[in-house]
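The data below hold one chain only, encoded as structure tokens and taken in the form predicted alone.
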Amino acid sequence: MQSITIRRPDDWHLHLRDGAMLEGVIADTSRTFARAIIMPNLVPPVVTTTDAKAYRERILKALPLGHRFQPLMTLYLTEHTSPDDVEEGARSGLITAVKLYPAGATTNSHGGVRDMEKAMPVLERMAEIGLPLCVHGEVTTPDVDIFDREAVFIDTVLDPLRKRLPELKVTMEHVTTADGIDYIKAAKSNLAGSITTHHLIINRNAILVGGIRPHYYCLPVAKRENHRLALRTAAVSGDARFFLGTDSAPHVDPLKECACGCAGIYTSINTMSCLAHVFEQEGALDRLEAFASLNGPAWYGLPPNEERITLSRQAEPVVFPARIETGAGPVTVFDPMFPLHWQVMQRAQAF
């Protein structure tokens, strides 16, 4: 197969940041993706519907002229989040989901939830109105090994929550383990998972072999090879419970390349080329559209995009910049460590 035309994809987990960084990275998403669920972990975080409305306006203002893109806003769950505010935001159509960050789990998560009991009034209201909960599925207790955080979260936080509120719709974001994949597959309802571009491609060796390579460091951290293979099997399966959420997370290089570097990998610019490579390797190009364009909208109750994009296989490798320049500083682009031959040729074409 030398070309493939699919419905325009969506990104169901995206960090755009704010200010000069937002202005520097938004085009890499909006030129290809029609919609994206926007993460709320700014400083300060997006905790109210008023915050989300203002952030959405800043995103739309930063869009390049002629780009058609819809930011789907989320709220940052705290122990003091108002159920009434959440319901108001959801019923207005502004709020697509609420995001649970266990306190200390990742970038700007220090204001997240420490005591799940204190968040139960909001979660109960969300279950009543059908608003999805997106979870960063890791525990943060010091005695748990960082490579086991997802599996322990499933056993000690997520499974008890789902048994208590079985009607709550939960998205396990950036699943990184076979444990997570198996848990989603075993669920009878109300559970799905997003999978990132980079977790389909790298395992933990990418971070640690041959020296510490900070631009492959992310949270949740990449795991063993058997977990990466489980993610690939799920992504290319066509199973409607799995869909793309890039977790593309820009940080300026000085904040990555330091003694205590930030977690995050920037993939927005080359995600579709990377995904086409992965799906081609797996003999599953015919299921790329389901993963990138169909399963996510179905889960979130939205129609699939009517516009199409075409990817074409080039004889020579497609060249992406090693880094992009933003007003906030340089951001290194994800390097999959193999040549990419698939390129988006036609963007946002009406069908």
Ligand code: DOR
Given for the second form:
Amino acid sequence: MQSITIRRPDDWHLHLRDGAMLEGVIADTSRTFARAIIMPNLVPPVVTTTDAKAYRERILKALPLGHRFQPLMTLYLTEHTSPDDVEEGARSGLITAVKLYPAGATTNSHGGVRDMEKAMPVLERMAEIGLPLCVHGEVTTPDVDIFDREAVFIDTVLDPLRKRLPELKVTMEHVTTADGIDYIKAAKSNLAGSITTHHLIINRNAILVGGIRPHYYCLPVAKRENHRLALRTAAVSGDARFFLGTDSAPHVDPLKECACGCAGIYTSINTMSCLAHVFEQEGALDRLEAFASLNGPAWYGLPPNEERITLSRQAEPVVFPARIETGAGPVTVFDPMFPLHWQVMQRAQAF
Ligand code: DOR
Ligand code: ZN
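Okay, that is the form predicted alone; can I get the form predicted together with this ligand now?
Once more the chain from above appears, this time first in line as the rest of the complex follows.
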């Protein structure tokens, strides 16, 4: 197959940051994607509906002229979040989901939730009104090995929560393990999972073999090869419970390339090329549209996009910049470590 036309994709998990970084990265998403769920882990985080409204306006202002892109806003769940504020945000259409960061799990998560009990009033309200909870599914207990944090989270936090509040709609974000995939597949309802581009491509060797490679470090950290294969099988299966959430997370190079580097991989610019490569390798190009453009909107109760994009296979490798320059500094682009041949062409339908 030399070319494939699919509905315009969405990104169901994206970090756009703020200020000069936001301005430097937004076009890499809005050029290709119609909508994205915007992560609220700014400094300070997006905690209230008022914060989310202001952040949404800053995002729209940073959009290049002519790009049509809809940011879907989330609230950062804290132990003090007001159920009424969440409900108001949801009912007004501003808030698409609430994000749970266990405190200390990742970048800017120190204001997250330590004691789930304290978040129960908000979670109960969300279950009542049908607002989804997006979950960073890792425990932070120091005695749990970092490679086991997702599996332990499922057993000790997520499963008890879902048993207690079966009506709560939960998105397990950036699933990285076979355990996560199995858990989602076993659920009867109200559970889905997003999968990143990079976790379909790298395993933990990418970070550690031949030297420490900070640009492959993210959280949840990439796992063993068997987990990567389980993610690939789920992503290409067409199963409606799995969809794309890139978790593209820009950090300037000096903050990645240092003694205590930040977690995050920047994939916005080459995600669709990488995904077409993966789906082609798996003999599943016909299911790329389900993963990138159909399953996500169905889960969030939104219509799929009407516009289409065409990806075309080039004989010569498609070259992406090794890093992009932003007003905040340089950001290294994810290198899949194989040549990419698929390119997003001019959109089939203008917008
Ligand atoms: O790798 C990551 N980077 N994982 C996260 O959960 C947060 C993100 C970020 O904000 O940089
Ligand atoms: Zn993230």
